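A lone chain, given as structure tokens: the form predicted alone.
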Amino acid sequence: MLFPTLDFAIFFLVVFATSWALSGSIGGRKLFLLGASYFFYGYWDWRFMLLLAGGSLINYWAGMALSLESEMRRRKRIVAVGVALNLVVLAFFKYYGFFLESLGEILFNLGIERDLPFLEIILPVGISFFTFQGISYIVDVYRRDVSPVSQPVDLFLYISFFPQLVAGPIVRAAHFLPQLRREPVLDAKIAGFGLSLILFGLFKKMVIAHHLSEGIVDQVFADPWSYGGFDLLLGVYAYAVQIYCDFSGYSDIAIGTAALLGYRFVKNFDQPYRATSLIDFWRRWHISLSTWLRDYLFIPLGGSWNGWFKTARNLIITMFLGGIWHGAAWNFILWGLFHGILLMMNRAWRGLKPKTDKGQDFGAGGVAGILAIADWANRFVAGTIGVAITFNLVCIGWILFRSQDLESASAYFAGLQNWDIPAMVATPFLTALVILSLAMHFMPRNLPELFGIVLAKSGMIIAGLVFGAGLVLIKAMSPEGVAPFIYFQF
């Protein structure tokens, strides 16, 4: 069931209205999301209900035993199966193929072949996000940051909830599941601000990411062969305004419906284009999977507290782990190894830059008036520099992210230096798109949130009235059809 469809439609309003109806009964209410989100997510195929009850029951089960072990090793042993235990399953469904063709192309190299155990094995959507968010209950309640849950409901649905539950954003347990003890409210305020969050989703993904997909960027990188400079040139940056509107859009989305239903979701995107460095960006891009693997992987390792070279290891691993999350692919791993690197090196420089004094009192009278603007000049222009090569470093790891194996990936970057052959799928419309959509990233980075406190501001009539206009004019303007989200694969 995707997010702007008609059945999305239907099944959220009944949602809504149903559990508004039961706002009274806490334990009903909870209930009721529950066997919604299992229906939203077994639209898909009903096996998938089965594996997410699956792994809620073993995270429920880690949290119980951990509750009642006060013994540090135990406690150790029993959060290391847990998180195994969700590993195991996320690997299997994820890495299989993966591991065995690998294999048995090494076994080919070699002179050795083997029949393997391949099987048709169906990825479930989703599988990474809730497995996240698992492990991150059962370290959490081992680091005491968060109680076990008392009701299992609460955990099942915390690990379930649908606006969140196929492609995040990842929601930590001390987060959500305190949400669920407290009465929801909903107010003109957090309506305006839910609304606003859907449209802007909504038009993000239907309308931008929609036809950059189709007027170029699937084209291109699926046959990179046939196309010049130009068109590869703008079809990598068309793919990174496509997947920052598909995800962030999702994200909104998720965000805002949440919002509807009385919960609060973390922010998942802050403008990461206008980033002025990697380490920056990653500061800015899916949040929430960037903290996650910052705390339970990162700084578990040992973080940045031992030496640059300890320091350097552990951010090549975050990210190489991080790229493997993403795909069961070389050009995955590339891509997380590319961002490590350059993450490593950003560190590097940072170290090495002198530090400079941005609060600088150059004092009163001409002079220092000349000398703080041109402080704020020099600032202005090293800032400037700075996005503009973060923005295009983050572009060629795009390209290895997209590209649908690395011998697509290396035809990719060559075709960027042949500039004889003409444009043949740039054209003004999709170069506007893409330059406009860039242009985003330097509007107010609160714009949703002033939009939702118009539309609160001027009742419940016209919200609705300003609302249901935005569902047609975004509809007029999208292409035909649905596309998938991109983060649905993951």
Contents of the next structure:
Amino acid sequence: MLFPTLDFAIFFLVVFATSWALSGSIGGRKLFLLGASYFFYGYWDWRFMLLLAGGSLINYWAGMALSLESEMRRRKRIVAVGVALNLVVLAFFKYYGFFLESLGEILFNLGIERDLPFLEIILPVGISFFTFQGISYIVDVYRRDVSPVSQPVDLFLYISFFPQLVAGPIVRAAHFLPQLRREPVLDAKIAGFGLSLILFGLFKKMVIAHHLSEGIVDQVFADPWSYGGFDLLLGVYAYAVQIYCDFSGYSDIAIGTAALLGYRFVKNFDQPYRATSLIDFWRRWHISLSTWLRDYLFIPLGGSWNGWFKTARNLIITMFLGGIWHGAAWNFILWGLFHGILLMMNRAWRGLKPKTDKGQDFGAGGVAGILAIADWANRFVAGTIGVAITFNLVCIGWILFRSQDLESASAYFAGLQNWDIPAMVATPFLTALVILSLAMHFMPRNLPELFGIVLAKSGMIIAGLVFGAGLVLIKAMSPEGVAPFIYFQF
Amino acid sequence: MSEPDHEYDFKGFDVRYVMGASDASSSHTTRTLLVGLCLASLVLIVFLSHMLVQEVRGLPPGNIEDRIVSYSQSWHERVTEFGLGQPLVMTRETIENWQSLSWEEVQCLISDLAQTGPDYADGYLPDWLGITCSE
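Having seen the form predicted alone, I'd like the form predicted together with the partner chain now, please.
So here's everything in the complex, that chain up top.
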């Protein structure tokens, strides 16, 4: 069930009305939301529900076992088994085919041909996301950051809650479980904010991402050999905008939907293309994944406390695994390594760069004023150059990420240097769409909140009408059809 | 990697001072929002009636289903008669016009705006695009 469909609209209306009708009984409401979430997931394929329930059961068992055990070595063993079981399931679904294919190729090159046990495996939607949430629960219970759930329904709902189930944000147990124990609240401010975020998310997904994907991105990445420099350059910029609008649009809708049901999720994107460095970019892009990788991988590996070499090693391992998390393909591995190496260089550069105080005090008087203006101009120019360099480096990474394989990625890079072929798909409309979408990164970051305030102040009836009109306008401006969200495949 | 502020906040906006106490309560908000969402659905049924027809055509055959299809078709015809589908058609046409604009047309448009005439239009867009205003 995709968000921008009539099916989901009907489903959500029923869930909204029933869940608030049950708000007097916290337990009943949770059971209802759990049933609704499993229905939502089973709408794709009922067999997925078994996987979801099985995974939740493992995590519940691990949490219970940890709560009963106080001896450190045994606790370590329990957490290791729990995490390993989660990872084995994830690895089987994500990497089985890739592993066998690669093995088959190696054996073939060695002159050995074997019938390998190939299976047609469907990747369950959102498996990475709910696996990560399960791992986060076990590790948090182990670290005693969160107390284990006493009622299984809490954990099952935490892992399966439908707004974030298939593409995040990756919600932390410590953030979500306490919300399940309280009576949910929906005041006008939260309702206005939820409606506003849903509209912003749908606009980003259905209008911007869909136009760019249909108009240019799909063509240039399918056949980079046939296009010239301008098409390919606009194509990768368009993909940068598309993946941002697609993914952050999903997150916005998820956060907005959860808000309307009385739950709060963390922000997942924070104007990533205005980042002035790669380190800054990863603080703004897919925040719930980057903080997950930091807390459950980078820090356990040793973080940045054991000298430059070990920090660099930890960064590269973290980003490599972050890359392979996206899929079993060499381009994702290269994308992860590319970011790991750049982050390492970014850290090294920061260490070498002389530290300057922000907002130096130049004292009073005319000369001091000129110095202050010069200092501001210096920072502005440095910031602008930083944004431009970071954005273009991220785009190089996107070429690796989006290309079908390494051959087409290298054709893409080669094509970027060929400016003899005139533009074929880079139209003024798409160019303007890319420029305006990037410009949106430099608008105030709290636009959805501000619009939410306007909706809240106008009252819920008017807000509903504005919401309906907004949906009509978005539908009118978007291309025909419903494109699945990019991150569903991960 | 230090953690930025991930929470959405509403600094400077306290619902108690903007709205009455009843507006800030959960039950009142949910009731009125439910009415609001039903109105939103009504707006969708009126202005996107063609989508309703498309959706119900996917229903499996059956007496009730056939009746739903026929009701939604006649609803769509009625809505179209009143011209309520026009805003959608006009918006789509505008977007399609923008989409079909070529660089040459943009060049001419800029020259018209600048009132310099087509002869002076070249040079507004970079040479490597190979575009001249032919009018």
